[in-house]
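This document starts with one chain, in the form predicted alone, laid out as structure tokens.
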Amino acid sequence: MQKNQLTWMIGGPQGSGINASAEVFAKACSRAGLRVYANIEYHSNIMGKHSFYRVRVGDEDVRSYRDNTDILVALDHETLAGDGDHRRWATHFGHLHQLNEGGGVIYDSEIDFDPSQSGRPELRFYPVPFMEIIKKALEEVGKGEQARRYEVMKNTVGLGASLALCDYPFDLVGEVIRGQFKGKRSEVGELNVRAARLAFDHVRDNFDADGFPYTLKPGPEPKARILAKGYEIAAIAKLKAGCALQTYYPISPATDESVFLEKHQREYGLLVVQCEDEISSINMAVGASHMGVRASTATSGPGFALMVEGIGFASITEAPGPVLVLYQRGGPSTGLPTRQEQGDLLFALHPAQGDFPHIVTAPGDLRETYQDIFSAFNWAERYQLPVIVLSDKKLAAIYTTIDKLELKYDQIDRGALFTGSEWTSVDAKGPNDGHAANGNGHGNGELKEYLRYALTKDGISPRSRPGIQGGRFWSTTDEHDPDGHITEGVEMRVAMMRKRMGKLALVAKAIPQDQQFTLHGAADAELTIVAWGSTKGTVLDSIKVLEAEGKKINFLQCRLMRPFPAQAVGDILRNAKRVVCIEENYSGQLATHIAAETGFLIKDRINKFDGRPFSEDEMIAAIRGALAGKTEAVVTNVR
């Protein structure tokens, strides 16, 4: 019996509205109680290049996409056949090969396409007169001669035709379309609904839609769930944590987070500043942290490359932040601006010169993203250092259902604060390298004063903010004494380095284990998969499939990268029967990091570096290969 599930894809030139129709369909499914996992692939230019959007829906939870689809909506010829006919080196070969057997292809009848030449005679092709349908919808309101102005409605026509094929209730989608167009735009919303309905009727009237093998029904019990994009969850976490300043310079795929925050800044007492460059972005955020507010920034690889000196600046001055969300994409240099990669782990671990403390965490899904970003602000202020949250294009762009968005660790912790009533004791001043004076130059050994960088027992000095009486302090990016004044004294250098670097040991003890790593599955599995970040969902979905076949596999998810839980991770790996590390980068950066931290060398590695995330199919094939003793780089499974 066929499960109540469907994979739907729409493709066309950028600017043709494929994202709008895909998200309408996803929203209509979610409201009807179904679970959704949707992802978009798009080029780095603004208009014209080919892009496509997958929507996978069903009754069961899904955390990854499949290679093949049940229904393909093609707004242009390239979606069907690729661009090999007009390029020396084709970038893709269309999507016809990605349809399941008996799948349906809805395409504009104006396209010069002959289904008999597709090489897939078992597919079902449905040519639909997109522009005629749009014109008919407009004629009903006296605008028939304006059809070309409304050409973007082709995406809605394709959606309406799809609903007729998969037998999904039209009214559920029509309601969502109307909701997208409020106020003065409601008339456009009604036009879209009418165009979709005409396309729905056209397929019903002209084709044997009842015989289509892939159908979809609303969920038996509609349940309120969150349907959100990854960057929205990241932004909401910042608002929940009380972020007061967000800086950024536009860069894919990080910009969406800042744009979302810009829309809501007035409601939440937040200031979002688009800076002149990434250097300004990081330095402004560091300055705001010193001013006593929770500050953050967001960027991607090329922007992060410009921020590295600012990160060192934050660390040596013991700024309580900022929190930096790094959305990884294909590199190096400009690389693949809108494509997926896990290529910045080692860079994030060692972004600036010298030894300095900072925290690096890599959440694996949107629930973990929400928790880790919220916690990052606490860690930044409690330990007075910068925190990097490693996200990526996949996590930023996915559109998925979440049962409940909640925080397991939900308390705000502002760390040790100087209030004006306490003073720094003499024994916190540290060595004076033989000089008679100490602190602010006072020679009286009994004098108490506020020292911003006092050498406290735990290495955390109470921090001041502007306006606190007696809390004035100096700060410099040079090595300094407890006063903040520049020093090159040997004893003071050693004392200050130990003070700063000692924070990492405190962090390692304080962060809960479930925010450091998780071992999913039985400890005695025949194969242990090691992975990190956004591959989590795909690994778990794949293991579920393989366990049904009798395979016994577990998954070690590494989440806290610095400080790294070396002892615990090393123990798990040394007790494992077989280990394979799966990553979306060329060199195996997590495997390298684990070897450096634990001494355990993971020899079997599977790496995908084509700019696209692992599909469930690719992951299953990779794990099967590992079980059979074969591990090799996965270039791509999609032509």
Given for the second form:
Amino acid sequence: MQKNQLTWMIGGPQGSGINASAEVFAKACSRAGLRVYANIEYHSNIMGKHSFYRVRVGDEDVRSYRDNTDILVALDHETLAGDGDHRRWATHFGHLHQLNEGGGVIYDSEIDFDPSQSGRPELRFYPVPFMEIIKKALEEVGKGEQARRYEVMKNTVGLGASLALCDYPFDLVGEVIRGQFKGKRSEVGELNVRAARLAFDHVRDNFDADGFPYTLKPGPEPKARILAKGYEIAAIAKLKAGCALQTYYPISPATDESVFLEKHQREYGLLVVQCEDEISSINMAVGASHMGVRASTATSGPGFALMVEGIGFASITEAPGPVLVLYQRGGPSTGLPTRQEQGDLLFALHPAQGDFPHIVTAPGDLRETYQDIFSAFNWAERYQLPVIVLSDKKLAAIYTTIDKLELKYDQIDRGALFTGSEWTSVDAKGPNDGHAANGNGHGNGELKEYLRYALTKDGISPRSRPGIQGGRFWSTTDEHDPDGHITEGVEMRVAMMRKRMGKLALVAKAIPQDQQFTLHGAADAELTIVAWGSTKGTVLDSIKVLEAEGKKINFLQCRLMRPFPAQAVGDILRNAKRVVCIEENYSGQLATHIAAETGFLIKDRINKFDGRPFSEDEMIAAIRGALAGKTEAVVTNVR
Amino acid sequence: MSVSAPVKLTIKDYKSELHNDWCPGCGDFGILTGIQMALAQLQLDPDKVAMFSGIGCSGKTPHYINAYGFHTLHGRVLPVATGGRLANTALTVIALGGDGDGYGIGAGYFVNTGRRNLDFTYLVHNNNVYGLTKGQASPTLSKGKRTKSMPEQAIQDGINPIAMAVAAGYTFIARAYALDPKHCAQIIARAIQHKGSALVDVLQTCPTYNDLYTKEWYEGADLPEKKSRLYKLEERGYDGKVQDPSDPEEIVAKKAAAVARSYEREPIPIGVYYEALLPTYEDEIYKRIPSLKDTPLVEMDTFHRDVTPLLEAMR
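Compare with the form predicted alone: the form predicted in complex with the partner chain:
Below is the entire complex, every chain and molecule, led by the chain shown above.
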């Protein structure tokens, strides 16, 4: 039986509105009960360079993209043929080679393009007069002469035409378009619906669309799913967790999260501050954390490179935060600003000088992102340390259906607090290094006053905040004594290092196992795949396909990176028949981390570092290769 | 500003019991006393004051003050203090650091913090050298000068912090002299009381490394008439205060006057160069989130916000 699924792609120059069309289509599918996985590839450029958006939809869960598409909507020549004709070193070769057999290509008939010379003459080509259709739509409201001003509606024309091909109900899409243009702009919305409809009719009337092999029906029944982007879920998690201050400096692909929060800051009473640089962002968030609010920031690799001193600062001063979402992108340096890479794991694990505790976690999908960011604020406050949540360009930008967004662990935990109503009951006895003999009465085992860095049994000193009567304290980035005054004394140094570093063991015990790692699939597999972060969905989709062929593969998804569940992960790997680590970076950073933490060296590593995420097809090929003992680097099929 | 405590507070109430490790005769002592005198003068509850400092000799200042104290990073004190201030607008926030900290490594934050006009005070201990690293030239040392600690003359020129503060947007700009703690205290108290970003550049001696700008030099001991190399602006009829903040012409005129004075050398003006009551960053925040006016961020219940409307919009 033919599955009800489809991959639809639109390509065009940046600024041509491909996002709008793709997202309208995605929404029209989601609302009708289909599952959606949509992802965009774009250049670090405002206008003109090639971008494309692909939307994979179907009845079954989709968690990755496919190499090939069934329908391509081309807004320009480059989408068809690539940029080899005007660049010395071609960036890409157009998308015709990515069409499934018999697939359809809708393109602007004004484009100088000859299908017979395209190299894929067997495809179905549908030249559509985009501007004529826009003009016609405008004529209906007496604005026919303004067509050039409405050229941006070409994207809608392309969308409308494609719906006729795959036989998708037009009204579902029309409704979404109307929803995007509310209030004063509703007139523009109607205009867009009209243009899309004319394009839809044009294809019906002028081509034999009935024979098109790739059709799509609405789902069996509409489901109340949400269709969300990764950065939106990250932002919503922060709102839910009680984040009071978000700081940021603009950087792709992290900015969207902060802008989303800023858009909603009035209704939620959350302050968003755009800083002068990332050093300011992190330090502002550290200052606010010490002052007692839940603070966070979001950045990408180049910004994180500036923030690192703030991580050390937060950690040695035992700040109850901040939470930092690090959206990885292609590195090093400026690298590939808008492209995918899992290249910052080792950097996030060792971001600054000295040994200090912090938490690093790497959720694998949007639901895990929601939970981990929410939990991160609790961890930061309970253990008084900074928390890094590793995300990436793919997780930030995917637009995908989520059945239900809920928190399994939904308690707010602010950790041990000095309330001011009574003296803390902690035992403040600590080594006297001579320097602390300042007459405050501590060092003799009897607590006479509040000590911010009291040496407690578990290493966690109840925290105060400025403004609390009697909770006064000092804090310094120098090594310090329980008062928070500078010390260079040997005993105190050792005690404070042990106090701080010891917190990691508490974290390791407290974080639920299912937030640390997951072994997907049966224990007795012929191959164990190790991966982390946003490749989760791709690995799961691929395994599903290979399982149907009778292959027995399981998948160890590493999520909590620091403290690392070394014992459990090591046990799984040592018992595995064969292990391969698959990552979207050059060197295999997780494999390196695992070797350091567990002593288990994964030699078979499959890496992809071309700035594009694994497609399902590439992942399947890579796993097949691994099964056959081949572990070559993967270069994207989609160029 | 916080509420005064019922009992009359004296300078002693603002002194911590920590042993001080600055060099004998350090100008930092004068600034420390100036801060403590100002806090006593304003009767600020020590629990409602948050001090933030950078790194260097001056960075240790909060440890000697009985108030909440944060000794942060080199050059980053302003962002940290800004975050602190935004989180709790009920507190008095005072940031301080050296001239290298504020005008060198932290110059970007110095400029951008001025743009915000956040209601807080920033004191810069300006002694022309990096003391804790043994006397290298700081960003305020002029070209061609060489202290005894420097192997070569300064190859680049010094910046003018007053003029820079004017350009950046600080709304209270003053200069004080560390060895005149009483005047210094008055200026600091005015800076704290000022609604908006206040910069006090405090000229300070470094008896260990700076043998050019010594106590004797400031006092003019080497001059034939032994006349001080400092003069107080207010004693010469200078008034840097903008009377009508809604008048852009007056603002520009007062800024121009402040900049002109800031280039005066021998004698160097101390006192208030410029003062204007303009909307603060907090005022702008209250326009966006009015509830923050009465309830500081730290007191707000921000937990488990109802995100259903955001999720519903994604259907």
